[in-house]
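As structure tokens, one chain now follows by itself in the form predicted alone.
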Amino acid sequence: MDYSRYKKMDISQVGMGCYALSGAYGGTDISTYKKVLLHARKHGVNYFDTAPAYGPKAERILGKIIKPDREEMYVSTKVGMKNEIEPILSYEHVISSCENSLRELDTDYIDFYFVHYADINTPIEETLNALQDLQSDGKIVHYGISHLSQENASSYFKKGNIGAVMMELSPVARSALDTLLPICRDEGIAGIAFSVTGRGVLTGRYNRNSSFQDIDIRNIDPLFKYTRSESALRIVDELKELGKKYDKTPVQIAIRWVLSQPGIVCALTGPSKKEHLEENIGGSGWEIYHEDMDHIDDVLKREDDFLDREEPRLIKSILSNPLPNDSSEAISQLVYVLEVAAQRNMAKESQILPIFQKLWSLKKEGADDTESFESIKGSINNILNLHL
């Protein structure tokens, strides 16, 4: 394992993210991930990255697992979230999130505490008031955003004191290189990189074919789906062709990639088994060529150009027929679309969270009427049509 020298922290290139503890990627049994979590740490994994939004038990489990070693770690948690999905960043929510933070953390302090999402209903001078008071009690050291739009995220650079930023980063999702990323090198901040393995995709375990739980966030993610996929399994193949080279996997390859780009500091991975555990950690470690890095650089440059071409048709396609009469089918599409728009800036993010938050209730109702989705089309349409 390798480290990343930062703001006099040795930070582990490879950390530990316990997402998988609220449940997005199926049942998790919590005995066996806290095993994992033990094995992390004896593998020289410093950094952990948990959540309130990821369950009940996620930080007392992540707590109670750093507590012997607490000083020798670096822990991140976050704040933001309210019901699983409206974000609240309030000065009062905060403060009081922070508090039951420490309490279930078990601990005096956090290293980096990240704003999960954006509140588009809160000043941001309001949030940072609430984190830089946090900071002079003494009750996180540094704070930092997470999931927001470069255009939010240019604002908390302007009028906070930013001491990293989490941002999604892997072979099969690449924007942060040409929004996030570029600002960090410039400001000096830590890039912390999550979902590197592409939720899975680039362990080269999943095809066309594959299947999840009924529970498993995979079914919708966009990833997964449609153009994305196609393009996501073609990099696969090209990951696992140069990981011959170098006898390693194709997943290990992606890591090292997301590790080779200036300004991160970590990638966070999240496995719940022990050999997935070793085999993200062999991320760390070693240097990929020059010339290899230039042909993977090629290989993405050409999924960009099919990505540029093909993911606006699909889209169009999608607003432009009847949505599909299964209701999961249909939150995928929707989910596909609203993902689009909000990378490609077809749209604000205050007009795409809305719309967002109102499906992803209807999900969790269980609605099946094709009205209501249909409704969300229209909303989307309308967003969009100048784009269109």
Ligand SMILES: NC(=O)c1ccc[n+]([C@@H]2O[C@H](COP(=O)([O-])OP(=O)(O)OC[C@H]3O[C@@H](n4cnc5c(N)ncnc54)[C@H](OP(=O)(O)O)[C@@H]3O)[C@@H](O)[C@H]2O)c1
Given for the second form:
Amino acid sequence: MDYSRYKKMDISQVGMGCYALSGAYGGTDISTYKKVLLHARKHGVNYFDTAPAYGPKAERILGKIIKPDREEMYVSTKVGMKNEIEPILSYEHVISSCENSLRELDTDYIDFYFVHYADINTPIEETLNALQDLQSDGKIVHYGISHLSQENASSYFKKGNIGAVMMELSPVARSALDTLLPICRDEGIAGIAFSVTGRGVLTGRYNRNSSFQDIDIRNIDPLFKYTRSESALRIVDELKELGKKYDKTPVQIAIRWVLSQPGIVCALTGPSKKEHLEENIGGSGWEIYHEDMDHIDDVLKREDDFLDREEPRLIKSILSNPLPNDSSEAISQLVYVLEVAAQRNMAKESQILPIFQKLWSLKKEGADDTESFESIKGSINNILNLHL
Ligand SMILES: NC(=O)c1ccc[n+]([C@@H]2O[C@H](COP(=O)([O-])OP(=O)(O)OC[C@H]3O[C@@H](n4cnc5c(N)ncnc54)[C@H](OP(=O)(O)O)[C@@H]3O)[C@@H](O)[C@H]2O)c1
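With the form predicted alone already on screen, would you show the form predicted together with the named molecule?
Following is the full complex, with the preceding chain placed first.
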């Protein structure tokens, strides 16, 4: 494992995240997960990420893992979500949420404290005041942003002293390459990549017929649907082929590709199996030759062209046809449209977020009436009309 230098910190290039504890990737056995976290430490991982939103015990579990060598570990956690889907970044909430995270993690300081989601009802200045007060008090070392639109992120860059950006980045999720990453490079901000295995798709162990447990988020994840899944599977085939030359698996090539992007300090993965973790750690400690990086870039450029052509077409088709009667399929289609539209800046975050929250509430309630989903589709049509 190699380490990246960032402001006197030597951070393991592969870091470990605890999102799986939320059940996002199906049921996770807590004691097994603790063992994987310990295994990560044993294999040189010194950067661990968690969040209150990852479940009631997520921070406490990580706190116990890092406690024995706290000073040699780097930990990040986040703020911004109440009751699972309610965004909140008021001054009081940021302060009290941080105090709570410190207690749960059983530590005096947090190395990286991230704004997890946007709260369109709180001025950014108010959130920044709280983050700066926490920093002055030594409770957080750096603060950063994560999961925000380009528009919202730009305001944070302008008004705050951002120390890190947590962004989705992998060969199957590339939008940060032209948006957040250049800013990190220019401003000397740490880029922390997440979902670097493409939530497993880059391992080559999933195909069109793979199925997941009911609670698994990948049932509605656009990466596992329609155009994106088609494109991802083609990319995996290319990485597999290239892997033969280096004696590496496709996911190791994918992680090495992420780490080769200037500005990236750490690639976060979140496996629940030791062998998967070891495989992913093998994404660091070696190099991809220039000519092979160029080849990957050509492949990805072709896939960008494919998605640029096909995604607006698919969105238009979904929005102009009746939704499927099956509610999970209807939700999948609507999530796909909202996420792709957000990523392609087809509407403002302030327009997309409330619709997304409404859809999420319907999903949680187990709604299965077509009218509710058709009404969501109508709202999306209203905000995207001009672009189609
Ligand atoms: N800031 C944010 O908004 C945000 C969003 C997402 C994630 N994150 C952070 O980033 C961390 C990493 O993201 P992630 O959890 O999505 O990472 P990930 O490693 O891309 O995805 C984890 C999933 O991929 C599977 N997987 C990983 N490596 C594998 C391998 N070698 N072989 C087979 N399957 C493999 C895991 O399966 P198994 O469980 O079977 O091993 C698990 O289902 C998170 O845990 C979280 O801390 C942050």
